[in-house]
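What follows is one chain in structure tokens, specifically the form predicted on its own.
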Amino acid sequence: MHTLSVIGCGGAGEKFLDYIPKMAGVQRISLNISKADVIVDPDRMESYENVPSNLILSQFPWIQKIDSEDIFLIAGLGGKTGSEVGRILGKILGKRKRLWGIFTLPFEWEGEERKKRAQKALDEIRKNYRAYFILENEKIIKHYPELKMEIAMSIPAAVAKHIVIDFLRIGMKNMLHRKIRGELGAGVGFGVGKNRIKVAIEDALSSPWMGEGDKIIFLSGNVEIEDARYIVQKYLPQFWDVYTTNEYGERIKATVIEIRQESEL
């Protein structure tokens, strides 16, 4: 049995999954209409919208191969594949597993049909997922208007990567026994130099997906917990932790998670 399952669903989900490195104990599954670990038919899945869970499992046996207690589904909502798989998995696994999500929403110019499909999926996700991150495409374009589109659109995938990595390394030992629910905000930042811890945290807090709610702070890099304590506590986080590693060289990474109103500690 794996520690964590990460499922990249649809075009966006598969792209995001490519950013996440292979890690011990992690089950990686791509789902799409072609050239994926699991080939899915979103029209067929949509037809099972009101079918009892046991019948859905008999028709989609690949769901039973997801063997971790904690599951991250990564998908773009608005597209049919990501929306339908996100909804179905919530209905089937939401009460059996700890289901976490990382989702993007369509741009304004993508049309009403995609927005309605995304909203319908999001309504089901709110009911069935333990917690989820919404990385809105529109917000990142407005936040970084000077960036070329292809560069700006790589940012959500990079943030998703660090959310998953830090959940596995730090978050699972800190978050699972707390009653964290609902939509979460996220930001990832890096800092170098004398004030690198503060710079990394401030960088993460400047994320377009960060608001005014309570914060969780995870630090990674060549830093010890006692060295970070004085600086981190100035931000009054609900809780925080450190993962010591040399992989970032002289940089410190901060992953900040915002707990929104519908979540509770």
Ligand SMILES: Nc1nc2c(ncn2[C@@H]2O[C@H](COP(=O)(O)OP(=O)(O)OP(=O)(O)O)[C@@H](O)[C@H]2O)c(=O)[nH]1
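Positions refer to the first chain, counted from 1. If you're wondering where the values come from, they're calculated on a predicted model, not measured in any experiment. Definition used throughout: the rigid core is the maximal C-alpha set that superposes within 1.5 Å between two forms. First, how it differs from the form predicted together with the named molecule.
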Given for the second form:
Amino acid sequence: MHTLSVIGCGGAGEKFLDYIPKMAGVQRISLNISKADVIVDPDRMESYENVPSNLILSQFPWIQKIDSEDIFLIAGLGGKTGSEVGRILGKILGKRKRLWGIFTLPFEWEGEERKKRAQKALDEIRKNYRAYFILENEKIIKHYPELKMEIAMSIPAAVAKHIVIDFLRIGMKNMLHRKIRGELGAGVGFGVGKNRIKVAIEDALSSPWMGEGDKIIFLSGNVEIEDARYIVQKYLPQFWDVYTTNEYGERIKATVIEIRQESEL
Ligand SMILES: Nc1nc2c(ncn2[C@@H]2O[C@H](COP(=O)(O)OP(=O)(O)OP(=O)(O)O)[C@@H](O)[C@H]2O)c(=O)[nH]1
Ligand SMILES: [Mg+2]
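Given the form predicted on its own, state the structure of the form predicted together with the named molecule.
In what comes next, the whole complex appears, and the chain from above leads the way.
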């Protein structure tokens, strides 16, 4: 048994999975149509979509090897593999496990067909995932128009990395017993110097994927909860927590999660 399973699905999902460091207790699986840990055929999976689950599991035995209660599925929506497999795995696993998603949506220039495919996948993801982060690609270039494409493309991967690391370190003990559901936004920021906690939080809040919803704030670095309380509470987070570590040196990291919709439960 692992604490967390992280599945990188399709080209973007595999790439983003590579950004996530290997961590104890974390099962990592890449899914793609070739050269991945698990080779998938989205068409074949789709043809089994509505058959009883014991049959599905006998046809796709790798699904049973995903052995954590909490699963992160990471994919770029808009292509075939990530969108279809992410959607179908949601239908199969959504009721048995806690499924968390991290998804990009296509750039405008990728055209209508990709946009439609992403939307269709998202409509079902909404029903079956516990909660999911939406990191719209288009918002990166609107937010940072000067940025080179190559760097813009890598930003969701870096944010996905911190979401997974912080979920494992801080989120699991804080988020699971709360009714956090549906679409989430996210931002990651770093701060140094005298006002480093404030700078890190404001940096995270200025993310392209941050809106007006309630906020969850996770701080990581050489900081104790009592030192942060006064500053963090000014941002009125729904809840917040600290993970004390030396790995960021003199920097403080803030990961802010935005809850975009009211829980239906
Ligand atoms: N930000 C970012 N987005 C990416 C990257 N690669 C792909 N995407 C996005 O993800 C979408 C899906 O692309 P892929 O992951 O390559 O597609 P796939 O899931 O493998 O699907 P097929 O190759 O069509 O079977 C694209 O339309 C892009 O919007 C990346 O490196 N960075
Ligand atoms: Mg592909």
